[in-house]
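Only one chain is shown below, in C-alpha cells, and it's the form predicted on its own.
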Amino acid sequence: MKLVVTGSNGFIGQNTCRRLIDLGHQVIGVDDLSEGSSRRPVDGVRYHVRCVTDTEWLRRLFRETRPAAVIHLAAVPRVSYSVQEPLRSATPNLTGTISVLNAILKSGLVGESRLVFASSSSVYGGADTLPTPETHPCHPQSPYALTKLQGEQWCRMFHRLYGLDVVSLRYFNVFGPGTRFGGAYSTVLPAWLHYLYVDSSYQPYLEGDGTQTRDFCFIDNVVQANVAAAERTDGFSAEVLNIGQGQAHSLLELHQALEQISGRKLPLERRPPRTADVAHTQADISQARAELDFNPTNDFHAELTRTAVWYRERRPAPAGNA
C-alpha cells in the first residue's frame, strides 16, 4: 500500500512513518522542517521538503504517486503559540488542510484515495461531559482549536460535495519518546522533562493549581489509530473519532510521578492559569473502538517511564518555535 504522510518529520509523523514501513507499506513523506531538522530521517521513507500550502506541487505529487491514503499531520502545533501568533498559526493549519483536500480533488484521487485528518481534542473547549463523546458541542478556545474544527468542517464538505473518503481523528494530549520541549510554548510534560534531563538552568513552572486533568495519550496508541484508519477496507463518511486512552491524570499526579521516576526534585514556579486553557479532558473512545478496533494501552506510569528514559538517553534539542 502506498501512502503519503504530511508532517512526516514531526513527532507523530515519524512514529507513524516508522510503523508503516515496518508493516511493509511504501511511504512518501512531506515536511517543510519548520519544527526543526534535527530528527533523523526514517529509513525507507521517500522524503520531500515542501510545504503543504503549495497545492499545485501537491497535486502533481498525488497525480504521480496515486497514494491509497494521505495521512495529514502537518500543522503548526501548540495552543499557546496560536494565542500569541494567531495568523502564523492559522494560515498554515487551515490553508494547508484545504490545500491537501484540493490537491486530492484536482489530481483525480476522489474514489481512489482516503484522507486521514489529524484533528485535536482542543475543539471541545471546556467540555462539561467527561468522558467526552464526539457528539459533544464544540467550543474552541484558541486559534489552533478553531483551525482544527474548521479543518473537520472542510473534510465534511469535501465528502458531501465530492464523495471524498475521509475521517478526522481528534487526538488527546499525545506524549511519548520523541516528544520535544517547545520553549515558551511548550506543553507541560516535555518542559518538565527538559529541566530534569537536559537543562537544569531552565525554570519549570505550573500554570494554575495543578488539579486540571488531561487524557494523556501515548504515541503508540495514536500510531495504532492512524494505521488502522489508513488501512481500513470500508470507506469513511467524514466520521470524527476521539483518540485518547479514556483516562485522566492531574498535573499534580504527573509532577509526583516524574519525581519518582527521575529520583530528582522538580521545583515548580507557580503561575496564573494559561490563556485558553481548559480544566479537564478525557476521551470517550467507544466510537474509535467500534470503527477502528482501537485498543489503547493504559499503563500511564510505564509510558511515562519510557518517555523519561528516552529524554535521559537522548537529551533532545528543542523543537521549532522554541
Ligand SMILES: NC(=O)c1ccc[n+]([C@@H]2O[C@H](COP(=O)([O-])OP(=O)(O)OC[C@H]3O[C@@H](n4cnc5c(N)ncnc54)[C@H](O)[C@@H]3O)[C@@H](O)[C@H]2O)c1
The other form holds:
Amino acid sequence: MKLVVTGSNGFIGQNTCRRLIDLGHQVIGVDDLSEGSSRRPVDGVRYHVRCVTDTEWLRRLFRETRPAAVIHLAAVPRVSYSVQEPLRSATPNLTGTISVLNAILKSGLVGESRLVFASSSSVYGGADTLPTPETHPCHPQSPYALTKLQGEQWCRMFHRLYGLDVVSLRYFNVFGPGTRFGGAYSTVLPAWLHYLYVDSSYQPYLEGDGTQTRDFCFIDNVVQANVAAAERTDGFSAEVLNIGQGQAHSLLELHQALEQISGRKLPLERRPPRTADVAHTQADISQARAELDFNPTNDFHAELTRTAVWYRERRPAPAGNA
Ligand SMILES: NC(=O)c1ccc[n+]([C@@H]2O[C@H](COP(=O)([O-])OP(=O)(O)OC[C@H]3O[C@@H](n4cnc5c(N)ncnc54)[C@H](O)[C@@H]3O)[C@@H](O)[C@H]2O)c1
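Form predicted in complex with this ligand structure, per the form predicted on its own context:
Let's see the whole complex now, leading with the same chain.
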C-alpha cells in the first residue's frame, strides 16, 4: 500500500519508514528538516523537503499520489521549548495538523485515505489514575501538550463533519535506537547518553528528586502501533489510543541502569523540578490491545542496552535546535 509519513526524518519517522519499506509498502516522506538533516535516509523512501503547514503543496501531493494512509508525525516535540516559545511550537504542531487534515479534505481523499495522528501522553497532564485509561480527563500542562490535545479534537471534528477515517495515538515516552540529544530541550535519556558516549564536557542533570516515573515505550512498539493503525482493514472513527508499555520506571532506576550498562559513573547536577513536569505516567493499553492487536515487548533493561549500544556506535549529532 502507498503511505505518506510526515516527520519522516525524525526518530519515530525513520524507524516507521524503515519498517514500512521492509513490509513492502511504498513510502513518501515529508519533512522540513528543521530538526536537522544528519540522519541517514531510509532506502526506498521518496523524500520531499517541505513544511506541513504548506497545505496547498500537500493537497497536490495527496491528489497525485493518493496514499491509503498518512502517518502524521511532523512536530516540534519539546515540552520546555513550547513553554519558552509557545507560538513557535503551536505553528508546526497545531497549524501543521490542521493543514494535513485540510489537505486530505481538499484533495478529495476522504473515504480513501486514513490519517494516523501522533498525539502524546502529555495531554493527561498528571493523571491521578495509574495506569491511565483514555477516558481520563486531560489537563495539558504545556503549550506542546495543548497542541496535541487540540490536534486530537481537530481530528474528531474532521471525522464528525466530513467522515474522515482517523485515529490518534497517544505515545508515552518513546526511546530506542535513533533517539537524539536535543540540547537544552532534551529529554533525560538521550541527554544522559550524550554525556556517556558523545561529549563528556556536557553536564548531565536531574530535575526534581528522580522519583518521578515514566512509561518508557520502546521504539519498536510505537512502530508496531503505527503500522497496525495504518494497515487495519476496519475504518477508525476518531478513536484515541494509548501507546505505551503499561509499566513505569523511575528516573533513579534509569540512572542506575545506565551506569550499569555503560560501566561508567553518570554524575548528575541536581536541579529544581521542571515547570510543567508531571510526576508519573503509565499507560492503560487495553484499548490498543483490542483495537490494534497491540502487543508490546517489555524488557526494559534489554531495550535500554540496545539503545545505549546504538548511541555508543553511532555517536549521533544533536537534533537541529540543540
Ligand atoms: N519521542 C517521543 O517520546 C514522543 C512522545 C509522544 C509523542 N511524540 C510525537 O511523535 C511525533 C514524532 O516525534 P519524534 O520523537 O520522532 O520527533 P523528532 O523531532 O525526532 O521528529 C520530528 C520530525 O518532524 C520534522 N518537522 C518538524 N516540524 C515540521 C514541519 N513543520 N513540517 C515538516 N516536518 C517537520 C522534524 O524535522 C523532524 O524530522 C511528534 O509528533 C511527537 O510530538 C513523540
